[in-house]
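Only one chain is shown below, in structure tokens, and it's the form predicted on its own.
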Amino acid sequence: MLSRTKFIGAVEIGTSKITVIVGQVARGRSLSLIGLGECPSRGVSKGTVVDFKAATECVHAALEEAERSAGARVGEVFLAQSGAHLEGFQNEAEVRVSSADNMVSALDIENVCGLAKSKQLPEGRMVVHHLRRPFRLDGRLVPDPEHLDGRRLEVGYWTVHGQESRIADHLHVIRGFNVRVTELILSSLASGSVMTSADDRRHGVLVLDLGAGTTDFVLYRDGCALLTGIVPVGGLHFTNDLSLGLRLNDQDQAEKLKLRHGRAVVTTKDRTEKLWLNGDLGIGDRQFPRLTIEQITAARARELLEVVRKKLGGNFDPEHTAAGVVLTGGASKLAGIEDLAAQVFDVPARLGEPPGWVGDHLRAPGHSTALGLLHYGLGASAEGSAARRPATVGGLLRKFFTAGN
């Protein structure tokens, strides 16, 4: 628990752009936001470092920029993770309830769930999290079976893992700028911490976070996080689905028009209603069938979202999704989004709208992220932390924060 007053950051290397929010924690218990830094992503590739020296530069200047607007120097940050090298797998155990009496014991908890996340990495792997699902005793759904009668206890895990090197890079970049990094957190569960409520995941809800160049993806069941995952895909590929759609050598042009009039749904029925590309008449200035700038983005739209459903297999079930899809992220401004995630995974769909105690300069669907970094790793979710809390990365954040390495 925080004792005294800390200023924290929340920092998402992201494709497109680097942000960094700062907040004030008092007392351990009252936040605060007080700075936003943000940055045009250089050497940043789907959630990956490819130029190291670009992406410090960038995330620095972030950094400096959400200092400066805190007034304030940030000693810690949480750090999102994402990318197409994290993986995820489950793994379950069980055992039988060691007391005469059959009370289940701290011990009993204790080798269930070690059990449960003994199963060993390739070498150059490391875990980022283990997400525990609720446990079992004798077949029912309990939150906490310490002291309960039973003769089989079960509990599984959804162990979520990375290339140790992609990692390390991260931590590189923040090492530059002399804060120490407190957690590696996902990008899905920070997106999906701030943008459910509680009853939303005891319900059932999935939570798409649509980026720049990645999807990511937390499906959570009975209060805990089932599965997360990613997808290589974003908003950027819509941009140059209509670039190369549109023969237009200008990315700007087609994030233009992708924003203006992209939809993820068609609904022209006119196939002779044409959109100028600037409208001023210009040099350069020419015309483009409105149905076709649907069609396009429209395909990508939807292949986006059975690429994430057949991810997510038998796991998605719309029963016991009943709280729906939650849309957030940059590319969840695309018109007509929650349309065709209502259609594809056949439950209800809305976009995520951020806490009451957000101001409006950050309730952009981009900040969501950043804004779940400090809402989950600081605990502010009413789940229990044993089921939320990412796995310890202090062996990996020592090696590259001491000792000169």
The other form holds:
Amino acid sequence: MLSRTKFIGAVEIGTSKITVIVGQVARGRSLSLIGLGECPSRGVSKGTVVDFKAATECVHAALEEAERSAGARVGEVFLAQSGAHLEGFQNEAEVRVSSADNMVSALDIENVCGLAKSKQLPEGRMVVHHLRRPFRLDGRLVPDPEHLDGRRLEVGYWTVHGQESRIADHLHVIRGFNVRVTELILSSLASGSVMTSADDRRHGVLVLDLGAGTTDFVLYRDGCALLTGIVPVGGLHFTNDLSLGLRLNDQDQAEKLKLRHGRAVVTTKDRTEKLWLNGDLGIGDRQFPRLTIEQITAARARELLEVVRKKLGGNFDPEHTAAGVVLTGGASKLAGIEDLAAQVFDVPARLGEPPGWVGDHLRAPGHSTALGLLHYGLGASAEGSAARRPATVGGLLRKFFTAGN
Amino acid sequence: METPFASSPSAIELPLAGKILADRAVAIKVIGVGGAGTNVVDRLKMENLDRLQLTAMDTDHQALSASPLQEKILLGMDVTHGLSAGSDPAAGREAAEADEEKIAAAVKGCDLVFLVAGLGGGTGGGAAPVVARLAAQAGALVIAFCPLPFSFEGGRRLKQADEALRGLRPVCDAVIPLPNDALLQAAGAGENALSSFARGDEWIGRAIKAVWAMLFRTGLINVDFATLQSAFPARGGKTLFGLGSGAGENPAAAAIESLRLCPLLATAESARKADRLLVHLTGGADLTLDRVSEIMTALTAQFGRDAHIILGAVIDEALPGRVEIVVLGTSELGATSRRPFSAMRSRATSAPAAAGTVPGGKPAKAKAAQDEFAFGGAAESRGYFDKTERNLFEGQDLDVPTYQRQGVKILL
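Can I have the other form now, the form predicted together with its partner chain, not the form predicted on its own?
Below, the chain from earlier opens the complete complex, with every other chain and molecule after it.
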């Protein structure tokens, strides 16, 4: 039956580019990636839409390209969320198990979850995710407490919320293409879900998605997302630092130097070694010391990772992050970034590798968020968290679509 | 073979031994250039510091005759006819160049020259670089304090001041810009203009006094002139300057806190790291070594662990239960060797130091690299992110290049 095959678009409105991947879902189970559309973005700054018209044009171009390459119309869209307006907080709750025989009932679980999620948000903010951390029954971790024996049931949530107006802007961009947004997914969670294995997440892992305008991170422990965050600094900052430091008026030239010679740690010792800007012996070609380029990019890289570590605060500790740091996103192509991450976070670090089923043309680190959107959006139901979704995100989306009409 | 400096005829002529034995005969001169500079120096006159000579230089005869100072030099009588430079730096420079001999005579024999010049005006902006150059040629260590115009005085004066600052940096050992806007910041509500300006004067006065006290007053920890000189090994670098004072239960902690809040430091977010740090502490008789160590630990944490620190500490009986801190830091960022003038230095005191530290051919090109290093907020460039709102994290704007904020020195 036709209706059993769905075409889902994963859309990431990034600071430097818009990525759309089309996935074909057959019988709600198997996913094949059948289309890709990419377009350099305009009107997006640090993960947020600032020029609605320009951004809309780019997104629609990318969607069209993706549909063309897939040979199918997209029926619904999973949309990635990033930007400095997104914040998170943790809230914990506990209940006494109600039944006389101390067996946890579904009602107890519902109560404790309800309590933990009941925190009021300030005016103009909306929830993007309620991320549940593992249950604790009398202090011990349990994946699913139902029918287990205990007295005190605790649970914590990491609630991610964002500014309603900004999120609405993103939704309207997609809606202009006449397609429904069925899921809003935090960029970091998307990347995290596809770049790490379930084992990694159980052992504890930190995923850093270094984008052009933002760095999104998520820390997993005991198999659950413990917390997420965004630093509005990304690859463009490296480029900008270089263009200011080397006095290049042209950001493209700085970008080129960054890609070719930027490093996350200074390795050159030779103060006199020079590099040509273009290397074509043409007029206007200039020389720069390799050391300077490395110093500028290394200072930025170290600071960026240190800011992430500070934002994680006491939640991060190397002992509970046995699977280390996984780096992805376009800016993770900076040479030596994994060595620096290992230094700063004091755990092993590696560049993320997408799972084997991802085709060669989608394996670049810049595609991890879009890939992850499909993976997370579809996989979430398999991981047993479907129950909480329609009630929150879906409900709010409905609110937007009706209010907008 | 003779040592290099003994071979120089000028060194032989001077009675070297006598000079050293004549109990720290270090000559210090404070020169006010232009209207603003002269005003400041006039007010310094109130606090009598021996062995500190004060001089006023201006193109305006009327203003100069009102000054109570002993030594007054009217610049460019032939150029401006004693009628001021009229806010034109070119006229100020011309006037100073016309009277180079007079200026040279005034700075002759000085070891240390403090130059005070308001850079927004004609005489201050135009003549100050000339005076600084002549003083440096005479072998003096030149430290300039430059009040910068208020932003409400308009773009032209600010631009002039900026240009003057750029002209001044390569010829001074240290240039300390004092934006008048910082006075506004420090002023309480309802404070009158007079006391606001008085605070500006006090900043300059205390800095001069601190250096003076370091050299002349005997205290806990003394600093001699050669050491002071070593704090300024290069010209054209950026300079850090801050003051703090504290009283009460724990004066040391209060002084550190007050230093941290000093508006002169607050504006220079990018420039908090120094290569060389000159720290002067003044305290009452109750200043203990413990306190000194406490203050120094806090300061090194704030201004750079690797900094070469020169510490002076003085006991002032008149300040029981009070601690005052003056911090003067220099960095080699974008600096050039200050030795171009060493050949012209004739004084024996400076000759050995000069011969000992001739740098191994530092490229003169480096100067252009960071010469534009302006002060405070203006220095922080955000480039591509110029039009976006500030991206603050722990008080730092992350859009400003990291290397600038951390004071990483880069070659170009």
